[in-house]
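Given next, in structure tokens, is a single chain: the form predicted on its own.
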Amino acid sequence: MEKTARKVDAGPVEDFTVKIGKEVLIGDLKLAVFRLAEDEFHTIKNECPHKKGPLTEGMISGEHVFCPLHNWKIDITDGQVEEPDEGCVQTFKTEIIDNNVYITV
């Protein structure tokens, strides 16, 4: 059976800081809601694939999180784990409607 993606709203724009991680559930799925710039959000799924690492906790450099567990890179924008290290994270567009964050999901 294939799932229909639908709009879910994260929050206002002004809950989420520049540079710093936010975690948002919908349902049973952890997402980690990055603001990299005043109108840039990317999601992620807040797990890194290497022992589940939460990464809204992780450290923020350009475009990458660094896992606060074991230090793996991730790049936010595509969820593309940093070689040497192997693998990725589910990502989800991110977009701001009437000043609201949305994730289709």
Given for the second form:
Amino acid sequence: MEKTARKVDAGPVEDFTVKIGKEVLIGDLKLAVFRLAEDEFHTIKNECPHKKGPLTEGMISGEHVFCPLHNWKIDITDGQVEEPDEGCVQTFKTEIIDNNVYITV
Amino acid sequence: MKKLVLIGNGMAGIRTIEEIIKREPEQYEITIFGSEPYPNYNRILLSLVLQGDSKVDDIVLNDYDWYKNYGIVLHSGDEVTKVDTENQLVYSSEGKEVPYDKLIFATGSNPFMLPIDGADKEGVIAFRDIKDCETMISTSKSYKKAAVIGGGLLGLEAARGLLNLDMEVDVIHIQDYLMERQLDEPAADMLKKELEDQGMNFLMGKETVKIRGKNRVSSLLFKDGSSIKADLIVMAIGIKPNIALAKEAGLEVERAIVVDDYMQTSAPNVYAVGECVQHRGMVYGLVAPLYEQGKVLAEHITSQTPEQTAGYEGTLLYTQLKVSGVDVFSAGEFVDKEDTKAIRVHDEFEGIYKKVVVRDNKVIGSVLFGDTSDSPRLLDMMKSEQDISEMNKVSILPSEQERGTGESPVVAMAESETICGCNGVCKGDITDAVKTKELSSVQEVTQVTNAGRSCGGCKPLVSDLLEHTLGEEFNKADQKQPMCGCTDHTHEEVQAEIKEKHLTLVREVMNVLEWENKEGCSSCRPAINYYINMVHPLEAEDDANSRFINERVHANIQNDGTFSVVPRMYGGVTNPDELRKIANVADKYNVKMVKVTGGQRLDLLGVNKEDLPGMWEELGMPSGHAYGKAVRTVKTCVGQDFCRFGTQDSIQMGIDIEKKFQGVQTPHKVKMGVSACPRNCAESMIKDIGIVGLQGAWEMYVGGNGGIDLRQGELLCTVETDQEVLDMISAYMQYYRESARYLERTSHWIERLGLEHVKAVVVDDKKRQAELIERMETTLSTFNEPWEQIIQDGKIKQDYYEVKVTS
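Switching conditions: you have the form predicted on its own, so give me the form predicted together with the partner chain.
Every component of the complex follows; first up is the chain already shown.
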């Protein structure tokens, strides 16, 4: 069991479309990577806290994604669920190094 | 000109003046005294000012210009202090001395303040005028705890307003249930629960005996020894007629100023109207009777033969009001007695309670809570003392379902039934005014007829009546509903701007129309994207990120994040070859379930997103568009080739329709059916468009719906040839595409526009019909089969379907 944080290479930035979510599987871990602008990447767990909807399939508005199952609104940058719903999605540090996207898990 | 003086610049007095001017604008030179420094305003709506929904200006009924226009001298902020009935003179606090030929007392009433120890402290107020409102608003800025004494209507309105001002509110009521003068116990309990949910705290059965505090109030003491803290105390326990001046002038006064049926007091040429009046032993506090009094008085003092005018005979008391958003109606004797029986409906799910009290086969009282739409009819039954012994008792309170069509209650009302209780305006008055004066908005109706000018509770009815009277000319502009929270623009406005300014990008629309929420949301963006594509089919750039996932990946998302695949089978017809392919694909991709859908198609459920393009490729069948706001399926019956009864080739017709219109984007899904005879095996009557075959003809039914709001389709037209069927569908569907709001099903759309209107456009107006068909053809020319397109496009496959797997 590996508990220490490590940086995982998720591939070149071109593999990610601006404002369309992308699912990245790291072992059993399902992540949702969002490219909000040319050089702005965020990663959160690909699971809505409500009924586990896949957030990569949600509609993106600004810094928020709407869960495709029941329209919960989640802040992509900090994982917080917008009121009146409640909850929080785990976030993962995401950076670009040499044109590649690295996620710290 | 004779001199008329009015004491009191409130609702009853000014209404009397209005009635006088309406009859004889030149008969009197009018002078008005009012103690408040405002023109006549709507006291009933003070709670709106307190709740922050309106400003003082919004509730002014007659502005200063009105006084000027009619040459009325208004002394606002100046009180009459003395009346000399012998020499017919009034004297004011500012030293004015005005002679009169006729004098009207309309001094109204004062709030009743509990005569208890501490009632004179700072922070103890009533809820009666604009000044009280202002005190509450300013207090809320520095204090937190408010207490309202009195759980009647006024007290609850004050409490609601204080909640809106962010104060904590305790409501103290001496009785065991609220509003006991208007409600019975079950209704009062429902109201209490609703208000508790809104944040009010109730102390029932408590009698306040003392108000404590140094200069300013700090707490309340009750008879049972308990106490609560409070920084502000609003006394709302009742009103008492303001009769001091009348008493001093020597008029006959009991509980209020005593008047006869012509509103005449004991002194010659002195009259009284309003809350300060006692007529046949009754003192009224509601606006409707006061306005009736005003009318009688105006008729009397403007008539050449005053003795022959109709007198006032008293008013059947009833109230219709909104308490914190809850509709409440009460009238007559609504408390059960030994000689009464009652009809009750109590729906705890919907929060609706209705009770009708009957004595000797006549309705004598009623309480309605949560839904007051029965009130005009019940009032009419009470007024006319209708004998109900022959009536089915259940039909006195028809349920929503039995009422059926969702038609507004105004449609069934008699012309003589009252719509605006406050101002005594009946249905006929409004329809006449709408027709003769060409009125087109609720506001205009109010200006002309006074309906809705007081409590405003009847405005929805007025609006319905206006719509019903005008038909398609009804202008909904003043009931404008914004698209979503991101903007103030309506669907119609956005669509018009897209057309006019030739906008072809979602982002551009939000920019140009100055969206408050710049990035939009999951409600408005798909709508804008639809409108752009519909208005500019050849130029629009579809925005994948403004599409719900189903339409972005052309499959239906399921509750576990997998998708379902429904291949197109035109008319619901398949063959062994297709079935074999489907079976093979289902095996290969471990499809969890194969299911026949309601639209006669096969649904492959539980498919991973990344497998979708591969499956489609192996199926080699087009998309069934089961996921889209688009033309879905055409369900068919077997028809004349096999069926003993079939009179038409329904299958071929269905296939032709489906091939022509497949995938056309619509405001909401469009389901169709073709049956070969009126036995309707394809359920054509509950389809958005249902075709029914007859011998040598096709009937086209529209607006059917088998979903949430079950609705039977209505006959749009009957045509002879298959080509005419296709043309009519083109014209009808294009008109729906152009005039419906995004996510409005055809059933709701056609109810909004009316079948007759739609008929007039798509069936009768041949020119418009041809134009609609032409625009539909343009749209059809842009159709691309989506699955094939995706299979061919590696970039789309990579961007939308592939999952990245790393370790």
